[in-house]
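In structure tokens, the next block holds one chain alone, the form predicted alone.
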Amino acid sequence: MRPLFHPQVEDVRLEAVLHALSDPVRVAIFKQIASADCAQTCQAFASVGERTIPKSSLSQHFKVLREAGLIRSERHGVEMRNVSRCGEIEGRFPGLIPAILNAHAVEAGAA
């Protein structure tokens, strides 16, 4: 099996956050995480809101977080397990997920 990539902190590009966090279902997903005490399944995002997730969407949308530098996914047997890299982002640019999570609630509110 193939490793997963992870970018080192220091070369996580804000276009590649900006990408990353563009998408409602990605915002909706890295919410959860980064809020989240433990790791979280891939399954565990099976469904966002009242929609379905199809699995081969499901996985691009946790490409696409992970390659940007936001989570960490580890494979354990047949799960994947993802965790938030809140912290690590924060140092590289203070305010940023804050500030892009609270335009998401704003714009969510206003709609």
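Show the other one: the form predicted together with a further copy of the same chain, since we just had the form predicted alone.
What comes next is one chain alone, with no partners or other molecules.
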């Protein structure tokens, strides 16, 4: 099991961020992590909306979010704790994440 890779803030690529958030499951995960006041485990997302996500897929989704620089994952005992890196990204791409989260909210509200 190779160690988890987290890019430095200055290496975060816009392309990777947009790609990571262009998937409904991943935005849902990211949104919850970004708005939670405590770290979220992967397990917490075994189902998103009505869909059940197999854990291999879930693991891949977390990897994409992590390697895009959107979240930070740390092992604590048997589980993984995920926190958002919104603050750091805000420094690099001001307004980007808030605008995306807001757009997501607009869409959910209007639909």
